[in-house]
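Next comes just one chain, in structure tokens: the form predicted alone.
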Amino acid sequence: MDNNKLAIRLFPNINKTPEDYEKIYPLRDLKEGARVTRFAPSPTGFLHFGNLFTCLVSYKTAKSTDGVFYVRVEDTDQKRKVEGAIEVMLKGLSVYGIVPDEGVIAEDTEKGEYAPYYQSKRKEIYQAYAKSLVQQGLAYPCFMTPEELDEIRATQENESIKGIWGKYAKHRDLSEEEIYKRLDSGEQWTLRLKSPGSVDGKCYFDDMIKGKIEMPENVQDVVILKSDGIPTYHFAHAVDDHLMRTTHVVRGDEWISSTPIHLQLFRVLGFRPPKYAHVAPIMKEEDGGKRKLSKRKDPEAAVTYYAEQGYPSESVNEYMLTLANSNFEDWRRMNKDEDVEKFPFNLKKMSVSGALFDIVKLTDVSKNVICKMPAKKVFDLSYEWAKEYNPALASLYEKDTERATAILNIDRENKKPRKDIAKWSDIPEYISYMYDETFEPCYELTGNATPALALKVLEKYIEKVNLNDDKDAWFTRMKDICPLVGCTPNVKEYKAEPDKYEGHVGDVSTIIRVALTGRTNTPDLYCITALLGEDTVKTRLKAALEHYKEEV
């Protein structure tokens, strides 16, 4: 067989070779350790919660190394392209801090030295090494049609081994005549890889997040040039991630059975091979076992998900750190102000099996990051998710800028910040008592504040409130109401001798709290009062005095 001719026979327009290749796309110049890691989507759909998990690892994997992270579209299926895709990944990626130093930054953009960085424009470069396997023997023209494809797959129904290998491999060692003569009648062929791999073989890889796998090595002779001369997912993987240096293939763990595979191409193509990361999908706990995290079942699973619900991306990325590495939680709690940026992320500190998802957990760190903001960035934040998701919330600020940032700075900045807002879709019920439209009284009382003690307590302070106050005089004046209504303005007092009075200053404040917000809980009451204003605080204190009159 001549191997040449045959290789210039099926691709007698290709006239470069991988040596000419390894010339245009070299070695990239980076210091010793850094890592090039990829984003590789298809066009095919958005931007799920597991996809922008993987990516972050894939990000952080090379950002940790002072490396390289790149984009590359696989768009070699044009049926299943989705237009506007990709866009929408590249942005979901940048809302979490993702930002490619190369590759596809945009819809039709291409930034960096190794482009082109979508597959379809790369047809010429796959079928130049392709020519090469075929000049050496590797691999062979297979002229089956569907039907016997399909003949095939019924007969290996029971069999352990599925695929084209052995006795199933037709055309493996077909003639030159018979090569020849298919090719003269016009029929369709694909390209074969002519595997090397024995029944009994085995491959090794030692995966950076599951250790050592041992697995059966590849016997099938893969399709790596589709009959349109389009290359198939294995073959332009291999021929991309080493043209483009990569280094570290982060991806899901539904790809550990095709590993054998690409391990064997890489070794036929002569490519060093990257080390590769397989990360379990992230879990959902249900009736009592586990479950992957769908798309189908689980809101929670589509990335637009944090967006709606007003997650600030700050959240939502120190949340996925918490997946990633079972140090990350340590290392917050001593670096409490620290950027996560500085996070030192490791491969090996991640989940084998596959980390839990937990809404509570990520409610729970979003306020933590949330309570740390100053009260601006919080206003321009929730203000941006307003316009877009909550019209009503973004009126109430545009009334008064100033103010609506004042009343989310009650009891922020400073050491022990309130952790009542998770999600910017909770700051409309959290502030509604500031604003006349959204209030709604509410007289419920807790503790010895009685509707009895109430209505003492607010014909006093109706008197007594002046919203000049500094706040050592509006509490002075709070405890001064005590004994004109039977309690004491000491706590301790009160401890000491319950039966002697009707209550403390404490239960004073909550009844005028109840009066002003409707809550006996709320943040400081006189930063409250100060922002409500002398016809609102007033208003509201009448209103609550009748209600009391009538319950008594």
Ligand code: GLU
The other form holds:
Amino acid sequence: MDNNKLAIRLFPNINKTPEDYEKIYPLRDLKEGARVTRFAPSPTGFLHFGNLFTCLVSYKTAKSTDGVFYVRVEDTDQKRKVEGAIEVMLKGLSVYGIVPDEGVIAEDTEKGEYAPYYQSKRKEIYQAYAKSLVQQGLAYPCFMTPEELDEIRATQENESIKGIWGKYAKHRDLSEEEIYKRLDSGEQWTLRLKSPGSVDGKCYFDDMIKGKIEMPENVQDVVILKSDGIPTYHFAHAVDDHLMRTTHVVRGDEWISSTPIHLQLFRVLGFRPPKYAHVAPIMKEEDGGKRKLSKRKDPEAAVTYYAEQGYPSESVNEYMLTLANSNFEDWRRMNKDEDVEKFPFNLKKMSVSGALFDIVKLTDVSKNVICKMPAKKVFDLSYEWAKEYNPALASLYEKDTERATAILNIDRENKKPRKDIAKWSDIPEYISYMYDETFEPCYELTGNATPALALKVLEKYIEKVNLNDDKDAWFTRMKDICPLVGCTPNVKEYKAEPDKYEGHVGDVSTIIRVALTGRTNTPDLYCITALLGEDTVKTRLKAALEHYKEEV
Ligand code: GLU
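Moving on from the form predicted alone, please list the structure of the form predicted in complex with ligand GLU.
Shown next: the complete complex, the earlier chain at its head.
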């Protein structure tokens, strides 16, 4: 068989050779140990939380070694292509601080020496390598029809090795004459790898996350170019990751089963294989068991969910790191105010079986992140969010943005800030009593505070309340009311002789708190009172008084 002649016949327009491409895309000049990683999405427009997570792992792998992180768009399947999808995905990444150094950096915009980064523009490159394999007798045209392939699939149902191999690889050894006859008659062909694997052979690799893996060697004559000349994922992965000089392929672990094919392709193509890091999917607990976070069942599987709910990107990032590296939380405890970028990310500390998604944990992480933000930042970020997702909150803010910031500053910017807010959508409820438009009175009391005591306390407080008080004066006033209503200003005193008093200063303040806010638990009441302003304070105190008058 004249392989060269066949290669020219199959790829008459391919003039460049692998050697040419090796020169066009030389080795990268990076410092020792710098890792080159990539995110390689298909342009579906949907960014799954798992994709974002894998992408973050890939990004951190490069960034923690002063390496390069690039984006390559795997758009060989034009049927799945969605208009504007890349923009949506890249925006989704940039929200979480993932900005590629290289590759597709915006829709139809590429940056970098290893372009093109759209697989759809790389057809000639793949074909040059395919042609070279044919020349070396390592790949062959296969003319089997879809019906024939279906038939084979059906007969293989109970066999352990599937696909086109051994006796099923019917066109592996077609005679030269037969091949040309079929080509001359215009039969469609795909290009298959002539797999050098043997049934007893083993494939070993050391996965950066999963550890040492041993699998049967690939024996399938996998398709490397489809009948339209477009490569399969397997072939494109090998050619692209080689030519783009990827050092570490970080991808979902659904690709582990294909890795023997990939390693074989690298070998056949004469490429040095990259290191693999297969990321386990994010799991969710359900009915005592575990399953993958699902696009269909779980709203939180869509990255857009976090923006809609108003989780700041810092929180989601931080949460993803708790999922990614088991030592992140310890690091955070030791480095409370450190920039998250300083965390020494390590692939070896990734979960092998799949981290569990836990919304309660995300909530906790996010409360910790938000409580450390200055009020101005909370205002700015939540205002941006509100403009898009909660116009009612945006217009409350717009009445007086300074007052809104001051409200958000209550019990903030101090050593022990409160942790009431986990996401911006918590804010409307959290601050509802600060606005007459959203205040909902509720006069239920707790502790020793009874409607009868409330009546007495409110009568006194209405007389005495003074919005010019500083915090000490305000509290003194509260304490001064105590003896007038049968309470003690001293909680210890009350505890020692509870029968002697109707309550203590805490009960007095509860009554005032409930009257002003409709709640028994709020941030600092002094600040709330000051920000409500005299008119509102008086109106609410009077309304509460009227209520208890009727109740008693
Ligand atoms: N396009 C592939 C996917 O979306 C990429 C896998 C890889 O990272 O190699 O699953």
